[in-house]
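Starting off, we have a lone chain in the form predicted on its own, written out as structure tokens.
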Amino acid sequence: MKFLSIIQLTFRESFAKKTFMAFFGISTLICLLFIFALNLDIVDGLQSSVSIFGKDVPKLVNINEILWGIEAAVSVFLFTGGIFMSLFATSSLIPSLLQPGFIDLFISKPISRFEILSGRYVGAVSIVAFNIFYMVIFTWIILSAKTGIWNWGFLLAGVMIVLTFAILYSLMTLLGLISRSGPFSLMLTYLILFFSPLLLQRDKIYALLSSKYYGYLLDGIYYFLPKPSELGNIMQQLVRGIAVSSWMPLWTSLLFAGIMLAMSGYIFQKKNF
């Protein structure tokens, strides 16, 4: 009951800033953008028209690979603006959490400094699960309805999404502690979103290195940290139910997910207050 009631202070705390509001209020907008952006007519099983904001799309034969197409790239589009704005939306929260006199009033209560941060971790999360899944079950109960096709493997973009800000966030958190700056947790972890495409062109940076040994540098620091990028591509391929060629890039992210939280706690443990 102690962990629910931090979890349960988190969304009152958002509550409180708006920022769940605006995540909501942009969440919905964008469903209703699909609404009205898409207009997609499907004569006897086939393609009769589609358009996304005017502009037509090249037809295809089969109803299944247009609805594959454009739900692949709707995921693509809620992937990157889903971890944006979820990471900007939930950056105050650890740092808040620092602030004297609101730290002071936890710790005086019988819980656990373990309970009290992963409550706020859980709480975070837990927010922006709210919000990816609805944008997720909004849009695929539109596009389905649109086609007549429910394709349940969309539904799995709102795990990979969530999951993939959980990884980032437990770095968030981390430095969120180390700093008490929301900002530039923010920054580091955007940095991360940025070089993660970058990591996986590094056979092409090998010929630019003047040393091999820089080359297993390279290789340890793309193992080491998250891969959303590639967790967008294993995303894609459920959405289109192709068989997900490698989970690497999946479990080392959450093996970095388990390290950082782990050394969150360690920290948050022996922190003076």
Second form
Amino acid sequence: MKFLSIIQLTFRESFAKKTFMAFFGISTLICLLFIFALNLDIVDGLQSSVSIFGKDVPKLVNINEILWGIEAAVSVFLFTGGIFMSLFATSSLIPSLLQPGFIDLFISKPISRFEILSGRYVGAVSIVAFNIFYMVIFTWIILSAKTGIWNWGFLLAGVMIVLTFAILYSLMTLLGLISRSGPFSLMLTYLILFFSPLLLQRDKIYALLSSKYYGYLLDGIYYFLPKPSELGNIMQQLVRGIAVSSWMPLWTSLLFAGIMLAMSGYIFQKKNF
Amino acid sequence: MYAVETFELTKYYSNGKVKALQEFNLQVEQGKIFSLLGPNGAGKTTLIKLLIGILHPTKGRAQLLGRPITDYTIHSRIGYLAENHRFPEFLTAAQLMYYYGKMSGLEKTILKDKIPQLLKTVNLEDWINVKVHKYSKGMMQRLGLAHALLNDPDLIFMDEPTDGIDPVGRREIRTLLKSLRDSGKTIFINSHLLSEVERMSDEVAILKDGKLLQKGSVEDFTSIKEQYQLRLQDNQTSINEICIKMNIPLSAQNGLYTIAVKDTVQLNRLIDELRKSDTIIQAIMPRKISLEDFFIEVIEEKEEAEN
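Please show me the structure of the same protein in the form predicted in complex with the partner chain, now that we have looked at it in the form predicted on its own.
Next comes the full complex, this chain leading.
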């Protein structure tokens, strides 16, 4: 009950800051774009013609392959855009919680500091989950209704996007707690988001390094940091119904999130306001 | 069991360079209005924040209603009005009370009745569905007061409760706080408004540089021992001769005679003499100074001692 009220208040704050509505509006716009942009004619279960934004897509034998291809492409678009928007929309939630006079009101209630912080974190993730699932389900219905093929695997894209956000938001929570600045925590999280794919190419970097220890260091950084681009690949495999080649990026990223949240919890517990 | 009890409670900032509170020992009895006075930076707000758990002590410990301050569950019996509270301005008073009420563990059905009732108590019933960002400072303060009373607390902390409130509003708050005290609640106030404190407090403590200088009842602090003031009927000047005869120092101002007697026996003898001379005594009262005068005296004494 108490925990739920913190989540509800976080939702309210997001509504008031218009970020929730902007997010919702953009999501709706994207979904509507798909309604009008995708033109797919099926005749007797076979593809007659496919066009996106008026351009014909080369004919493929199997309609399932077309749909899975489209859905995989759409999911990547939703993943990238969704994560980018979600981080932006929720960046101020932790610093605003820490404002003098505001945090006092929470601490004076019979709730533990852990519940306050986790309520805020879960609130932010819930706001994003609401919008992402709205976008994914809406898109899924449009694509499925147009093709008559209901690929349930596409819904896993929503789960993966929210999970990836939750992992990155754990870092933003820690940074927000330390710096009390939304823009600062957002910039550093974006840095990780865009820097981590480079580490996938670390084999090529090894050759440039003077010592093998730098290589170990690079490996260590790679395994420690979240791996959003690889999580995106896992999502694509799930959407296409292909067996996932490796779950390592997911569990190491979840471990990272666990460490970030544990550190955030510790710092929040010890903090003077 | 005390409402508030601190044991060598200490808070340092900036690695000990700023000593906000130093080995502070205090006991506040239940069912009283207790006020903490002190100049700016004396450590008053630090003390309240430590007791609520917003700050962590550097050393020492404290108890609220017999439970350690580290036990956050005790907050279900505590109300808190912060000095510079920042309510979410996107909420109406009713919504705000609802969310914070739920955080206090109150059921929706209880809140439904309690919220309008409390907002009426602080004269905000017409503003119940107006967003908080439209409120004046005084209205915010009254909302803060209603919020602090939401969980029917046994102990209420108030940091500058009448700040920004007009004289009529202040009187209403005084009446409300006294009625809460009469119903057995303990009220712990930090205030700069000494006249307010004097009017409503049972006990007062004076804090300076994080140290407790004085603690006692308002009555003790404001009464001057063995000094009395007499109001006599007009044109009765026999008191001058009687006082000279009895060797009692006397002064007069605005028709009020001030005497300094050795003890109550001498006071009664004086009354006997005055009555024998057919002097009509209208009133006899112990001489008092204002709490403000006492406060300044204590602070100046402390400063002199330091110099």
